[in-house]
Amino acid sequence: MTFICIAAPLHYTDAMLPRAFGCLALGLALGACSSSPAATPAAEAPKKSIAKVDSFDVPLAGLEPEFLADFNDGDLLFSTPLRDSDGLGPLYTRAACSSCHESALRGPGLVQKMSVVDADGVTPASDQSELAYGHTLHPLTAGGGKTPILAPSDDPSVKLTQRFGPPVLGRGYMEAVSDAEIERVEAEQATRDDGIHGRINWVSYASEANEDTRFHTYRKGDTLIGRFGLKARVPALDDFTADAFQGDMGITSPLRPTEIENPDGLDDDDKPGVDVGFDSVNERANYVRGLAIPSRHTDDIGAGLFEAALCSVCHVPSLHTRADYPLAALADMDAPVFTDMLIHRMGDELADGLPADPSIDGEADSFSWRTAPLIGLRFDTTYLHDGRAKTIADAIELHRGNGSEANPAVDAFDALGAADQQTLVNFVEGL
């Protein structure tokens, strides 16, 4: 696939530097509607103020220099296309991180994914053997690969799907949250009387120790709650940007050492050995982590239709951080995140046939989604994991389903009345 580059600004605290840019965004997912009481944080913790930025792409107010220079170098990296001199192959799905998060937003570039169903065509089938090379579609080839994976195109059993590159907005937060609070959310929704219960996607750490443990002292193996990724398998952005390397642009890291699994048989590519170190993941992990959260055109009226929709269930307006979190700017403060960061059932339409597996999406199953953060919309032109929602409204309708924890949230927004129901649709596109 070709991408067409487009220029646009690099947004630095004191100046703007231009940079190229992969591919023009299409917007972000909205992940699991449905209420749930924002974090209480303990009554000592100071409060902090989250500066207003009327733009996305720009780093976190009061970032330590040597950490905005990480930000800017890694987002010079962001966006850089990579070669087969550079390790690029042998197998590829995009050539550049901006290519899937464009400006830090979502897409345009996306990932296929393929299981084998059964005749209801949700239901992962017990036999993926046919599937010798896993369940993602790699097309491209490079760096002395010739023989893409691609799906089965004879057997009508093999269900393809779709997910644009999820937004990067605001995942320093994300990271900050508190496990503590991740699991009392969790708590919380196991007291529902309405089938709203989120759980965590309990996952292991893929990527061998970081030597950088500023942010965490994870070996692989480690058993950590998820928080990356439409379905929650990452635990960290580091083994984040790893991950992408390996899988998406077949790039080996001290992290991700080994080429993944291929039809060639290829164990390395046209740059011998490991293709990159230690500084290119974290320095492009620490643009992905001092990124700001745009400023919200919100207002109350529609924060209290939010809840009383129940949106705010899963869509928790903030998680409270961590106190020893090595960025101070994000560390024991409310994060406005706007999710529970737990997976939650959606109903068959969502499906998308995958096997809850350790080496797949770690407990998620075939409906099994992170509620997505809602950081960013008012930038998006689609929604929903795959872009099948063109506005907020479809959106909504959409998580309504045969066995979707939704359903509830979606009966409470369809008994609005029309001025209501544009009032809460107007207050998620403002944020």
Given for the second form:
Amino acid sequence: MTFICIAAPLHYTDAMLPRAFGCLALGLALGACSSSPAATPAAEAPKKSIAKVDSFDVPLAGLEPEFLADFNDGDLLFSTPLRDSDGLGPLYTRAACSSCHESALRGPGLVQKMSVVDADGVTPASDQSELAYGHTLHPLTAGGGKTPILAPSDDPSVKLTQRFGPPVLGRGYMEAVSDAEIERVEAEQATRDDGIHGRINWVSYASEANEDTRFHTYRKGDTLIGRFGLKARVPALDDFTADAFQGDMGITSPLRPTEIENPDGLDDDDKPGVDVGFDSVNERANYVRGLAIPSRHTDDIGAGLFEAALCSVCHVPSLHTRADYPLAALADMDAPVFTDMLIHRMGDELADGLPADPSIDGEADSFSWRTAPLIGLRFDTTYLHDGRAKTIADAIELHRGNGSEANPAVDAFDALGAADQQTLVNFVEGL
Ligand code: HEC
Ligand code: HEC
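The structure above corresponds to the form predicted on its own; please give the structure of the form predicted in complex with heme C (HEC) next.
Once more the chain from above appears, this time first in line as the rest of the complex follows.
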């Protein structure tokens, strides 16, 4: 649901301090709010903490009316919980997309993963057969399901980890980025001598062909660049939406017509046959495609530090998009996504123990994560795939790890003085 009235404390210099702020409310939300002057900051403080009001969870400017209608329908559907009679189950984790992507931000819902690991706790064991129903927990049942998929309670070699639903702001930009750009960045990183070598996660399009061919004409099994998911295991937003429906909600669609394998041996639920049509998938996907990048508050000094600390090697400030992407607002432009869309080895501390496998995360192994896009982070309250960081500074420190490609960047961050570190954190919060 779109409504905007958010205040996040930020530190800005005087020049960036807006003189007035207000709340903007859209859709079914309350009417317009009043403007009021910003509190007068202490005159002598070099940096001021201000209440910053910005809109997010809003559509891109310049969308065609027909697509905007889809966006609005998709926005509503995204936060509508589905019931047994809609085809929920036999297994599910949450009943609405927004349960795990509230206001298009991180969480609060999450998905738990499990893997059998060696004694070091991070290397996947060669035998994963103990996990007969795969590596994802499905804790709830509906529509006739009786037996959830949980982690074996008595086996210390099974590693349990969490993935919060990541923010979905600006993901249309990421879908629009051209393959050639991602391949260029991968090739450039391969020549570096500091160990930062991101890789493309080559994956299969896992859905049946979509009847709406505006965005692509992929067929099941096509090999493509993975872009979405915390390990870039999915190439397109309709494929992801159908995957989330099937895996997280037990909702089948023409793109993913079968229920996931379950201990009760059920191949259907209370709603006979395929649960939803193409439109249900496409409207939700189009909502995600149409989400804007919130307004940015950055300065050149912060941008310089972001580059000097090597952040920009992985969090690439912009990538060029396809000229033929069907949303004109996103076609043939520099998409300011602050990711390279590549997977990087991030060390033992962030590892989840999952093996590289086409049915799990493609070529991404236990240690690999996609560079998180830095978009609207000031609206989030937790960071990293499992939300373990509570501040941006924590998130940066947690890039350090045994075998992490990001170690030189954390070294560079740590070598900065306190004021420069704060300027860099402010820059990231302003993205
Ligand atoms: C139970 C929680 C949960 C539900 C419900 C859920 N998601 Fe997600 N979503 C996640 C998690 C966790 C990830 C990361 C998955 C991964 O890394 O494999 C994710 C990733 C995504 C992504 C990719 C974002 C990125 O940064 O690449 C999109 C898009 C998305 N979800 C859309 C949806 C839609 C649309 C729905 C409803 C049909 C939905 N999700 C329902 C938890 C959820
Ligand atoms: C080697 C590539 C690499 C470098 C260099 C790097 N990052 Fe990251 N960054 C990542 C990856 C991968 C993740 C996701 C890790 C996870 O979720 O566990 C991430 C996540 C983040 C996040 C959390 C975003 C979110 O939505 O949770 C922030 C903030 C961040 N990086 C900032 C920085 C800053 C600032 C620097 C420079 C000091 C930096 N990164 C350097 C790869 C990198």
